[in-house]
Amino acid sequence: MLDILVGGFYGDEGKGKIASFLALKDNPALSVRTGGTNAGHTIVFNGKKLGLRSMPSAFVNPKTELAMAPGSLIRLAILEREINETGTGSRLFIDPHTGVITEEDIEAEKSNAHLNGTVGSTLQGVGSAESRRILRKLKLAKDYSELSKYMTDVPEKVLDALEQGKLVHIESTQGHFLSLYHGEYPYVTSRNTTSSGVLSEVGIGPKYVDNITVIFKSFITRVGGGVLKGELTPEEAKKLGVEEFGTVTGRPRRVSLFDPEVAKRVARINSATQVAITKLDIKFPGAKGVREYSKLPEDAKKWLDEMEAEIGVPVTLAGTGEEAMDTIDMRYKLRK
């Protein structure tokens, strides 16, 4: 069984939280991370908070094997640090074709006025590395002897697990409207962030997919340039309690209110089978820490029902706090 997790807006939707919750709840045999180090996933578990830029958020389950997709990009120093932080070196697998970002890539972006100014790039070297990959100049994981102990054909590993009836999770990074092809170009990232793009990064076909969970937040945020419909002023965002800062950059995030029409379009393009909505407790403070649907405030229940009707896809997961397990599981809707 193959489940894909993708972001629905401009990133920062809480993919790390949902991925870690599902890893603990569903016990996947394997979790594969796509994307690059320009995206940070925040995980809070057992009182410890980590911002991961390479490692799959499923590391919280000690039984789950972890893998980097051939289409993903890593930085050696960041990967080494996260292996040490999570203690996962013995269960990590890296595809030989995984790309490696160098300091040269980072410096190239910092000196690029278009990326640094107009686009508002995170300047983590991801775009430069992708460019060099296309030009056949990028070094891959197989070119680094220090990574040899992790080398594994990840597509084959995924397919073997699926053929054995095991559960595999694929964790995407960033969000739908940062897609190189479907976002508001040029204010986008350097990859296709939709469910189809995620599959291509892993290297397997769509027939294997069972579930696609699109993750939204109860409000919308984005970092960098580009239009943000209904954007709030910093003062309005602070007053509503939706002021946020980027995991990787530390930059303040621009904010607008949840837009169900936009969410519906995203769900359709990504072929969503279910929707997760995080930070419900920010919109409804009485929902904070609630882990059962029956204990939610009535106004929160009503809002979730309304969003489900407007999006047209079952809302099956709701985040009610930072902690991974502060999540309401409503996937029983899929069994009706």
The other form holds:
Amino acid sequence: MLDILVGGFYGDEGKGKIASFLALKDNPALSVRTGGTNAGHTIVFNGKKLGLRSMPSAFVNPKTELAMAPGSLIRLAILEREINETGTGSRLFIDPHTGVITEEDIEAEKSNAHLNGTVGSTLQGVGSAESRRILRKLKLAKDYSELSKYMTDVPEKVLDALEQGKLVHIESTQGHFLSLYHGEYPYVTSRNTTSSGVLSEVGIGPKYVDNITVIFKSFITRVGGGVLKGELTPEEAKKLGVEEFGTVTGRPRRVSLFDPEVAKRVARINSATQVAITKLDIKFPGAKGVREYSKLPEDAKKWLDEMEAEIGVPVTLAGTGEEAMDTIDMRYKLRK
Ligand code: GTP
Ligand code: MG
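Switch from the form predicted alone to the form predicted in complex with ligand GTP and give that structure.
Whole complex next, starting from this chain.
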């Protein structure tokens, strides 16, 4: 069984939270992280809060093995810190082709006025490293002796697990509209963030995929430049309680309301089999901490049902708090 998790808007939809919930609930044998260190996944579990930029959020399940995809990008200092924070060195596997971002990449982006100004990049060196990869100048994980103990052929490991009937999760970063190909270029990130892009980063074909979960939030946020339809003023966002600040940059996120038409298009392009909506408790404060659909306030139930009808894909997961387990699991809808 292969399940893919991708972001449906501009990132920060709560992939870390949903991925950690699914890891605890479904017990995957392996979880593979794609993307780079410009992501900031927030995980709140057992009262502890972590902002992870590299490690799969599935680390919360001690039985799940963790892997970095060949197409992903790591930074040594961040990786080391997160291995220590999560205590996962003994169950971490890194593909020899995983790219390595250096301090020079970060410096190059900081002094790049286009990225820094127009694009509003997070300046984490990801784009610089990726462009060096394309120019065949990037050093990969296999070139660093300190990583040798983690070296594993990750596509092989994924395929072996799938062939043995085990469950594998693929965890993506950022979101649909930040895709290098399908987002609003040039206000995009340096990779294809859609479900198909994620598969190519891992390096396996589509026939193995069982579930594609697109994660939305009950409102839309965006950092950096570009158009945000229906953008609220910071005052309006504050009044509605939907203001947010970036995990990596600390910058205030730009905000607009949930748009089901947009969500429908995203679900189609990513061939979503199911949809998760996080932060239901922010839109409907009475939903806070609720873990069963039947216990939700009527207005929250009605809104979820309406969104499901408009998007045309079952809404199977809803987030009702920061804590991983503050999630309503409605995947029984898929078993009908
Ligand atoms: P990227 O990989 O950077 O795109 O981030 P992400 O999708 O993992 O999301 P991120 O952690 O950056 O932002 C989501 C924020 O919402 C975090 O602060 C989470 O703790 C919080 N969060 C996630 N789900 C819920 C929810 O259902 N309710 C509430 N109240 N907070 C949530
Ligand atoms: Mg984030």
